[in-house]
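Take a look at this single chain in structure tokens; it is the form predicted on its own.
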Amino acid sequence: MKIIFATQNAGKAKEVKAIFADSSIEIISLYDLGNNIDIEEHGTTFRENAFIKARTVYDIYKVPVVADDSGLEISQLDGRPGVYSARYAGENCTYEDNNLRVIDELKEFPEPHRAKFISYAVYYDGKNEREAVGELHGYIIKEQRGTNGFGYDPIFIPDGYEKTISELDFDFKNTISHRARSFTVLKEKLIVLD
């Protein structure tokens, strides 16, 4: 079965393709297709935004779609940046802009800065819907470290580790990440459909 992954993020596409590599499901991302669909994520939850992406891409291609919405929730910031994680520092911001804003906002709070990554993964084929949630708990540090990740990976250390996500090996990261957790569960739900 071929499924389009509703993302133009090359890092996300690489992670999800690796998760499905041992299955009969072939993942093709919007990034692979060279399609720069502008999807307005107007939902107030990760779940809503994930299904907005999946339904939008399905309506264009009429083939099964997986999508996710993911982000970082920081306890001391009342769950921010949350669903605004990708554009927390403003429209057209960079990953570094977002990281610097988080670091700056946490200056007034005592350590540790408890946080969690959340990934809400969904499947939609015009009729069937499946969903799964993955979380990775840890804390935020004051400086960016590592080059192997993207997004908030350089400032997030998972519980039980001393390295940021960006300092971890890609293959290892892909076994513990929030996205790995949500898409692994989703994959098991899709194998039944295949």
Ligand code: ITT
Given for the second form:
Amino acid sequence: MKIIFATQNAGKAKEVKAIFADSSIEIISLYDLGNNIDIEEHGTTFRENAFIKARTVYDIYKVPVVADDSGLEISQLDGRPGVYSARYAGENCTYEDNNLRVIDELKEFPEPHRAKFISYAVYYDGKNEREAVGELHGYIIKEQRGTNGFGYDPIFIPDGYEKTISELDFDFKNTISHRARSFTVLKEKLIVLD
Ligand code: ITT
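May I ask for the structure of the form predicted together with the ligand now, the form predicted on its own having been displayed?
Below, the chain from earlier opens the complete complex, with every other chain and molecule after it.
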């Protein structure tokens, strides 16, 4: 089965392709299709936004679609940036801008800065819907370390480790991450449909 992954995020596409590499399912990203559609994520939850992405792309191609809405929730910031993770520092901001905003906002709080990543992964084929959620718990540090990964990876240390995700290997992130957890479960649900 061929499935389109409704994402413009190259980091996510690379991770999810690797997760499905051992299955009969071929993941094709919007980038592979040359489509740079900007989907308005007007939902208030990760789940809502994930289905908005999946349904929007399904309506264009009429083939099965998976989508991921994900983000970082920081306890001392009352769960922010949450669903606003991608553009936390404003329209057209960089990952670094977002990291610096988080570091700045956490200045007034004592350590540890507990946080978790959430990935809400969904599937839609015009008829069937499937979903799975994954979390990765850890804490935020006040400097950016490492070059792997994307987004908030340089400032996030998973529980049980001493390195940020950006200092860990790609393959390793892809076994412990929120997205690895959500898409591994989703994959099992889709193999049944295949
Ligand atoms: P698509 O909507 O096109 O999939 P996006 O980057 O806009 O790409 P989201 O709306 O789901 O995706 O926003 C997720 C943001 O949360 C992302 O841009 C990162 O800033 C952050 N994020 C999500 N997963 C992450 C991860 O594995 N590592 C670091 N940051 C992550």
